[in-house]
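Okay, so here's just one chain, in structure tokens, the form predicted alone.
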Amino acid sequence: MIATEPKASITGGEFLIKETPASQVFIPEEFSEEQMMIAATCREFLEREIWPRLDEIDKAKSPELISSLMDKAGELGLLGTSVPEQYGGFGTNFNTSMLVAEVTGAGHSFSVALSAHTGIGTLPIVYYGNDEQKSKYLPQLASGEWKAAYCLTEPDSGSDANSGKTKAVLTEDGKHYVLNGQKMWITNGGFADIYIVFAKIEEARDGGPSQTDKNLSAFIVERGYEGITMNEPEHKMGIKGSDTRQIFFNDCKVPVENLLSERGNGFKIAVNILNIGRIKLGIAAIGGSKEVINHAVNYANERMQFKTPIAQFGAIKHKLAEMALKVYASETASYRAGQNIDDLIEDLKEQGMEDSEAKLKALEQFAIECAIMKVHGSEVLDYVVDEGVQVYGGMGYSADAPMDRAYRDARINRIFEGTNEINRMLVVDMLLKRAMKGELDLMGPAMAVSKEIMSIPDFSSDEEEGLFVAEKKVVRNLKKAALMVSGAAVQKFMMNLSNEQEILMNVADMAIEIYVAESVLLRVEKLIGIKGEEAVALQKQMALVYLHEAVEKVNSAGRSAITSFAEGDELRGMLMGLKRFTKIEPMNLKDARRQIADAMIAEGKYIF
């Protein structure tokens, strides 16, 4: 067992085969007063320092402006939320750092600089640095005196990060590693003081050719070291105020004590830090989405057509409601996963594990959920900004209106932290690998489902009592659909399944929708227990509409997968099973959406 307390007993990916009681999920309404004060500080910073200067930030010719804004964020403590208190930070728990990422996610280019510094730039030292490295670098990184960047990607190594060609060679006196190589797409590259650089150590051999490590190592490289040069900032589609560079290391001498963790451990560092980056990117996208909705609702209230505010038209209400319910659902699932990570961290620490090791183990355990939320959050943001442009109509296409920047800035999020295609395949790959290792019993439930589709359906009425009984049965059946499809695909392709990327992505889409739909149902169930059903009637409508849409998406993804490999009787049988597992009682979705939209229109903003 990885945990002793019931709240921490669920393992990563287990949502697909196990039901979670509403009492065991965290919901955003449970954030403490202190946490909400931190969120308010972040929002006030955006209102005062960032939003009034968005044009200036995007048009800046040098990185000084964004760097100075990072200084101001450091003065407020926004750069040190994940740094332990002993090194000058606040040492907040994971979900609090998620909350900071969400609110600051509405900061456009600034949020990219902030997240690169606090996340992939600082956390490798937090989690993998030794005492000397932490003492030397973390206080300055927490305060903002030093800024950080992360140098992993190369011209020929993007998703295949471990194929990087940057080399590190130990000097004859054993005191330095000499780095040679090129890195690209380096956020904060132009003003960073510290670079986390990934390279493969190359070792000379007597009488023979040198040998290069198979795996990357990681190094802490200071800007002042000789041999570092860089290109001018990249010209990008969006996030134009974010300083992005190519950086070159030419015989750059790095002290041996700046090797981060162990030799050859760089790829593991990169993967684990990216897990954190993924889920935080997902929740940051939700923060950006909420601000887009605020703009869209306000504009819809003000824009008159046919002597009527366009907010009163059904087509616009549909858009506003869809934007809101997708954001609400994604936010819910993100914090559910964040709390699972926090719970496991605390459980492992109680068992005697060191703090940093416990955090890494917990993040590794929920890497599946991190990938899920990266995909979902970034695609919700893309949906929201696209519909935001549409609500604005012609003005949405104008650079003088806020949707222009929102639309362009959003697009990178489906590429950052691993493309959404890679993350989809990772979801399924990690599920199957855990099943093969015996860490996750997928095959037992999958075999049970295959037997069930050959049996006569059970039409008896449920005797269960409680909230969302029918809806929870729908979720259980959606899980059966995913297990049926994935189990059949594994049997069909065995070790060659990794070559069937289209099918992997279909299965991932099923898993993603199941996780989010279940999460939002559990949130509303818990809320009803706290506030009563009448007080959260709109949230209930959002959960039900989302579930109906999830059923359609699971059915579509399942059908695409099944028809890709099944034939004859197997095809007919699986399609019948899919139909059985993707049934839901119809409801008036139009009226539900109108109620959601009307509530926001009345308040002039996103209210959930």
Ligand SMILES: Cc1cc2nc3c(=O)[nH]c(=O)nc-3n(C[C@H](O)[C@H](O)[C@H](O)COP(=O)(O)OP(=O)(O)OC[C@H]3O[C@@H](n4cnc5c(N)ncnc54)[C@H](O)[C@@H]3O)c2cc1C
Second form
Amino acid sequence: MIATEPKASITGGEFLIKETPASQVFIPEEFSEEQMMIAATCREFLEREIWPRLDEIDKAKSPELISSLMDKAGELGLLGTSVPEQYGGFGTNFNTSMLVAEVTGAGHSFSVALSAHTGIGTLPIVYYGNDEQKSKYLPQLASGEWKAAYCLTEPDSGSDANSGKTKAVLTEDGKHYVLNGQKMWITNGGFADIYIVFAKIEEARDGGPSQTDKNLSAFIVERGYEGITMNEPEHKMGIKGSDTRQIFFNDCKVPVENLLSERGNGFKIAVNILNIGRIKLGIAAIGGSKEVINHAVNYANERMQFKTPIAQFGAIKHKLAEMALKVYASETASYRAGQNIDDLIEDLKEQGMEDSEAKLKALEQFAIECAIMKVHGSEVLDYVVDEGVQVYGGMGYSADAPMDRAYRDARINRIFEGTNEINRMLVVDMLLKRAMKGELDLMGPAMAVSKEIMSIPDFSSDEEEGLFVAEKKVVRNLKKAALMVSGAAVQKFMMNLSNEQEILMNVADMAIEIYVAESVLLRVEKLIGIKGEEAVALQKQMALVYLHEAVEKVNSAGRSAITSFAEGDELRGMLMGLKRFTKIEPMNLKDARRQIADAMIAEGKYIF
Ligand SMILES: Cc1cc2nc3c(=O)[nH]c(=O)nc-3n(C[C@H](O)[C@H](O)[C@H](O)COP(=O)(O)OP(=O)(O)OC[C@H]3O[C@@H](n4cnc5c(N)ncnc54)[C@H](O)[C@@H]3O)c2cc1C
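Previous: the form predicted alone; requested now: the form predicted in complex with the ligand:
Shown next: the complete complex, the earlier chain at its head.
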């Protein structure tokens, strides 16, 4: 393992206003042997148990197969990575659980069942359960003896998750809550033994109408309780082997001791658990993407047209390189954020905070990065599967070749764990809220940028020497562009900015590209320091091409935002500022992409 320098404390969202030295970011090359062994175990499991059965899993008429595969994963210990050791799990750190999510992310329907169980199903008890609840449920969930599902969504309550109508009423003897309501789209619904159910507590008022809490509460509901019925599995576009149901609670009596955390705390639990799920979904999408690239490179090497393997055509090389560099960049940023979370957990524990509280606090701190990585990872996967189909040509459209399933299965990732629209809005909303609370100084740097637009351009760093000096200036300028646009939008709309969703989407896109482009540059800088420039020449090309593309995207999103609200001199001034802040020295991107593609073509797979 490579020694990492002691870290300065980093806070969530700070990347927009602060530079991070390369020595302080975690890079995947720093995973320990033990972590790589865990990853290898996951991969062997997919190779042995899942990939040979993908058709069988998708065509299964009952959930028995997927449930039995979960049992096998449990026997190998794959279900207990995030469960503390004292409750029968492995209590691994956050980045190790991300690594497990990445590798198992290539498991199609199985990976959805696995992540619903280990994530949204189990983690509410890990983080919010009391000792009795943890002792009663976690050992069985870690071993896979019991499976879990998470019941938040309802027919009329999706993105607006706190608007659910499911009710919980305390019985007169005070021993049970009686649940009534309908949940929808519940992954693992058909075979789960434990349901985390979100409902609002309703209370009778003396003589008057009963009152319902404003916020959800969360309950641990066992399958064996009376009053639970369900529909047949949903017919879905993809992830067909994942068991998704509507579940009905009809006078379902839940013991009061199964209330999770406190009354009214359910929405907070739901949000925090989804937040963890988000970054893991992002990295799982990257695991899936790598497998698609492996197939695509292989096929491109084998498929002959015009007496030439199609891998030799520039148009195909372009696709392969783009797929790879987007995946490489997304992976980099996800593990950077994962390590920030791990570091903060350790800091908080050293300050005396209890384990699960420290984890929740750290995850909340980096909620902006978690939302960023959910959006980025899921959109990279969609890009990769779409180009994967194209590389396969007609065979991409055949249900007997691997791209068909990959294409259909990928699409859900932009919808669940908060749609990508909701996550984009969350990115900006959280940034601005932190700025208003004084936790993140966005206003100071934003004002400095507006002054800078009026002044002559700064060429100072052009004389600096060192690695990526020019590229780092580009990233600094992209941050200025984001601050300029968001600062002006806040000034213009003040509290009404939330009604300008198109602008929020643009600002989120700018933030996302900046975070990822900076991360990949820092990874390569660190790698060059360790291995030398020659050894990582291709990685350097990937970082540079990514940066060029990020500049274009930031420019386009910035332009779209500015033209949405500015006029006259202000419009012209801001567009000039944007032009200044999105300058980059041109390079031969075609040659860079060819080098990246050629290296993969030679090896017949994704090699980074
Ligand atoms: C296969 C599958 C598995 C799932 N598994 C689970 C599970 O295990 N447990 C669970 O609880 N849920 C689960 N879900 C539900 C999932 O989380 C929701 O589908 C998702 O949150 C979106 O909610 P919705 O479908 O009601 O869409 P809607 O909220 O109706 O959204 C429709 C569209 O409107 C947009 N939109 C909504 N609100 C806004 C807004 N304020 N501003 C701008 N745009 C907006 C959305 O982005 C989207 O594009 C699953 C869903 C599927 C399809």
